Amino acid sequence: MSGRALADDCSLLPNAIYGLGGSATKPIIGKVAAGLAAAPTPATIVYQAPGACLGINGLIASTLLTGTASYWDTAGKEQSCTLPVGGQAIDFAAMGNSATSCPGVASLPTDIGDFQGPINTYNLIVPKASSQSSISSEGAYFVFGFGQLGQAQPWIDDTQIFRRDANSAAQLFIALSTGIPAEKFKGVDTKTNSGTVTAVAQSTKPEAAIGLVSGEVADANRLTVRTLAYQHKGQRCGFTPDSTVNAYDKKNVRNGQYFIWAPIHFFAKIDAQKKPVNPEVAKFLGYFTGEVEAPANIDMLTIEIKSGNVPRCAMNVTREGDLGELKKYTPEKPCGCFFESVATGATSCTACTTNVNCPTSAPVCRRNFCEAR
């Protein structure tokens, strides 16, 4: 059935797991879902993406999914199916921010667990035709907080400022980094990450157009949009997520110079041992956290890297909470060399087959590269 729809009725899909949350996580969920659909014992990920915070709020309230949802076939093509008329229970929620950043969530209930995956960035984008290359936190504050009245040239046309809403992880992070209340952003609501890309890319006033999206989506659309360097409060200059605008090395994220990043969060109902009560959900989320080995046809690290994310094992800094203080981080099993080889196609690390091939400065052979430990 490769490349063809499996079913129009979601209930007919094999071993379906139902999720709700943000559109920023759809690309990586889709890639893993394609592998699961092609596994010897297939499973199907069925997902609705109305907004990050609608996911966690829906899980907390035991909201039933209705209408239509997305799933992915063995070729990785996104398909659509119809949910039961009486509604379908949510198995997991997915988004780029912590639960308490969402409206209406004062604290995470004790029967819901937070399972964290790879690192994703949040980017301010402009059309490729724009001459703009950077923006400061203060500049973004006036653009998205006041629109035309902010007089932050050249972004002074409210019809060319493209935002989301307070349920969007991308908007929540720009809110946190600039100080604008998430529900007070000026501009046109594009509804989804892909909607923002389309609006920005197709703007008839490229110098005035600006939007906010997840890093995954920005990377996947570099032919039509460009990420601005971002200068956070206290920094002397702006940084893009990568070392240059054309690179894919995420160097400035991994070293903490690019400020707006966070792990992808997955949420699910848990038991007394803090494990997801649904064993299939436990396996699926475990692939992202690294606690469960994925099926042989799914290389999680490669999928995460090619999706534009940074596996935690390739990070040199960490933080607690959304945009918390940066701290030095040494992964238990570093994968920085492998990350560079996949993300950029090259690495200065020593290639190896065993530890014998490795120098004392990088003594462990891991994924065919000599790592620090």
Contents of the next structure:
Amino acid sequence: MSGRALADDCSLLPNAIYGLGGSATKPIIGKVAAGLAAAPTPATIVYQAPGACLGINGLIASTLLTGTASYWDTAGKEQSCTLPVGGQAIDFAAMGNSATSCPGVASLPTDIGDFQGPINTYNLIVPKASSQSSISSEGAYFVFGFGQLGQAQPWIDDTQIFRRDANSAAQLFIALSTGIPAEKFKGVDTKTNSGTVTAVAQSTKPEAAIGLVSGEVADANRLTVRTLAYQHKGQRCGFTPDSTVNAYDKKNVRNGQYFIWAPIHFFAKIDAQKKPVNPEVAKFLGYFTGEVEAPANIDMLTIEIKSGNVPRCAMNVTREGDLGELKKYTPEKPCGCFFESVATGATSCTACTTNVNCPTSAPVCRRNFCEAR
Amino acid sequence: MKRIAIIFAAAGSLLLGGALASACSSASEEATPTRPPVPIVTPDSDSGSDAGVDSAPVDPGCLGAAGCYKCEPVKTEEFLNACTDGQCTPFDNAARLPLFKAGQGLPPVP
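With the form predicted on its own already on screen, would you show the form predicted together with the partner chain?
Full complex below, order starting with the chain above.
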């Protein structure tokens, strides 16, 4: 069989696992998928990204995937394959929000499990050429809820307000944080996170342009778009996810000053022990939750950090539910030093090879840095 | 859902007699409050999301410069307003949003 035929037919890809969900989670899924494709026992992640809530709704309804889907080769390049004519069952769904934030999902069925991965943010972005640097919850309410009628200068041109739809995690989170009903956003539907970046970045009216995207997509496009500082209701000023607009430290997420963040959610059919029914899916999702060690060629923490996400072990706050109350979090095996090292290229933590190298204040050598536990 | 937002910044302004600073505080910038803060309570009127922050009055001993929260944060609004050396950029709702009326709910989305 030719390589071309292999690339075209999803069913011929080795050990394929099929997913459906949001475009926000696609970059990190792609990076892990590339590692799995190159693993000693290869597996292929085949993923369609029509929108976050379409994934969980499809899994609940046992919808069959049809048409074409993405997969990633050993070099990490995104490829396209054709799904079986009769349709392909969904193995997992992936998105940024919890299931019950989606239209049509009143509660998660008992035979579907929710597996949570690293933290992602949701950002309001403007073109690099814009002079704007911050927005409040109330400001975003008038921009996205009213459009031109909101009179929230300079974002008063409906053709330059770039939104998604009610199935998008990015839109759901901005809806939750502002109070705009998710189905009532004004502006132009850009369909995907990358579509939003393109629309914002290429706007011919940069001062008037604004959009909403996942943080990892915003981070990957900093050459063309800039994240606005977000000031939540009752907050004294706005913060970006990072300590400065040019930093990559996610300090304001990790410490609780940036409001709009949530763990990535994966969903799959589960058995009585609440483990994914499909053992290959269990392994794949386990890499993200930390319950399963990834193949040696896949460094999950590094992938998560370089994707613009924050591993839970680097968080100092936690929350339950979408944008729930913030609480202090003390990870059992903290990785804040390693996070800083990878995300920013520097850390003030003590480097180490064993615990002997570490001070009493940070006695545990983990990933070559002295951590508190 | 009942949602009450306390405006830390306004409380800080009352205490410190100044408007919001454009940069966040550091320990060296923190000032001693001279009288108890007067929380400004704004009932939200939007569509019932959990976006607001519920709060009790702020302990005056926990207010730092520019209204930041300098004690160990426990509640959401305390984390959001914690004193930090990170860059923070105020967005002035009253000056920039003609339809925003301080102390009143937001108008419903059309």
